[in-house]
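To begin, one chain is listed below as structure tokens, in the form predicted on its own.
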Amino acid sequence: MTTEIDRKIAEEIQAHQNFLIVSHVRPDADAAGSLLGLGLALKQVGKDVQMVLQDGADKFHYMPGVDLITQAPVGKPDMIIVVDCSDPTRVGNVLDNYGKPDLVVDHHKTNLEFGRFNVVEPEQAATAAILFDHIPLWGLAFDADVAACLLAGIVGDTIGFRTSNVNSEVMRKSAKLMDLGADLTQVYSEELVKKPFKAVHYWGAGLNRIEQENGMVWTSLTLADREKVGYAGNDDADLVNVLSSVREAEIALIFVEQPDNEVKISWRAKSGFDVSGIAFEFGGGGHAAAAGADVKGTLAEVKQRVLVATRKLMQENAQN
């Protein structure tokens, strides 16, 4: 059903030629897939589109159009679109010389609605799933490449349809994307199964210091770990998803040391727990089952503070 906001967005898209689409630092499949899916759909109708991720998108080599992604924008676009971001700080500094985004499309429940238009649907399993609904309403269309990117976003954010927000609607959307030409087997394999040797080597350091306590499982990765194995990313190489597979883990956490005295934290939670609130307390955001934050401080300091807050959530859940 076309809403008034969809009609206005469609009019804006039709009226403008130059578009800038950005997403968050340390992009995941939903960030890259949503950015590419919308960007390629705009290019299909003859629009000029810059697709920007501050940290690049090398690990998403399997997504159509990934070579079009740059790490910094140029010029003055007519319309700025932010996808899969709950707040403007998450895009890094790529929009520092630009004003308020024209459109924000996101599914994080902690979204600050910082655009002129905000299409924020926390009940959706992925931002790519939101775009599946709205792309046709904005006068755009799907082809096999757009479908492949959106399917990658859904597969990535649901960890292969394993998160608690997966329902029959998500599966129907995925099936329709397959009908449009997306290859689920390839997307699933590239996003969730295949890992570079250096990434798996990097996991070894984290798995070696894994800890468990009353339904919590956590570990950490240091800058030294990353340097030792030559891992080029600044993330956890999806190790948090391995931790969340531990049978005893009701909440899994990973702490990833960053340069400049900062630590990236990721939470994964089983059904019945909401870790988005903790992430928001620490300046981040996310969903009930998956959230993250970047916190200033040493690895030891941040770990202590975050574990205290997470233990408190565990205790509160036990009392309810």
Ligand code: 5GP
Given for the second form:
Amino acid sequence: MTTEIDRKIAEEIQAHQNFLIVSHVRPDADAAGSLLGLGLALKQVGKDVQMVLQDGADKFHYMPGVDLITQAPVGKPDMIIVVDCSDPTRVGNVLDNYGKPDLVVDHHKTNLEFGRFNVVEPEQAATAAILFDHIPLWGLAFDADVAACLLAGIVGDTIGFRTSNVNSEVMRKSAKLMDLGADLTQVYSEELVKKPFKAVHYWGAGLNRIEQENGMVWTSLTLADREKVGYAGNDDADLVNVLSSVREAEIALIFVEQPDNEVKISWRAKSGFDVSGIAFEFGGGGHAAAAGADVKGTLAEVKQRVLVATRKLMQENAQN
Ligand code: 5GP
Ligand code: MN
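What's the form predicted in complex with guanosine-5'-monophosphate like, now that we've got the form predicted on its own?
Let us now look at the entire complex, which starts with that chain.
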């Protein structure tokens, strides 16, 4: 169904030539896939498009068009689009010299609707799934490359169709993307199966100090761990997904030490829990089942504060 907002967005897209699309720091497959899917669809109709991820997109080498992604914008675009970000700080500093985004496309429950137009649909499993609906309404079309990027976003955010928000509609969209030429086996394997040796070595450090208490399972990764194994990323290499596969884990957490006295936290929750609120309280955001935040402090301090708050959330949940 085309809404008034879709009609206005379509008009603005048609009227403008230079586009800047950005997404979040420490990009995941939905960030990169949504950025590329929309970017390639705009390029297809002759638009000039900058696609910018502050942290780059090397690990998404299997996505078509990934080489077009840069780490900083240049010049003055006519239209700025932010995908898969719930608040403006999530993009890092790439929009520091630019005004309010023209369009925000996102599926986070904690979205602050910080664009001139906001297409925010929290019930959707991925931003890529939202784009699947809206790309045709905005006067754009799919080709095999756009389809591959969008399928990569859906597979990434649903962890291979495993999250509780996966429904028949998500499966139908994915099937249509496959019909358009997206290769599910390749995307699945690149995103969820193959891991670099260094990432698995890095997991080892975290798995070594795994802890549990009444349905909470957590661990931490230090800067020293990263250095020891030579892991180049500043993330958890998706170890949190391993933690959340622990049968006893109602809520899994990971603490990843960052430079400059900061800790990145990821929460993963089983159905029946909502960790988006707690992430928001700590300055982050996300979904009921998966959320994150960057918190200032030492690893020990942040861990202590976050475990206290998460324990409280579990207790409140048990009472309701
Ligand atoms: P992850 O734990 O994998 O980084 O993220 C889980 C979910 O929470 C993702 O949808 C992600 O976009 C969101 N998220 C993670 N960290 C932050 C953050 O610092 N701020 C906000 N607003 N959302 C975050
Ligand atoms: Mn997403």
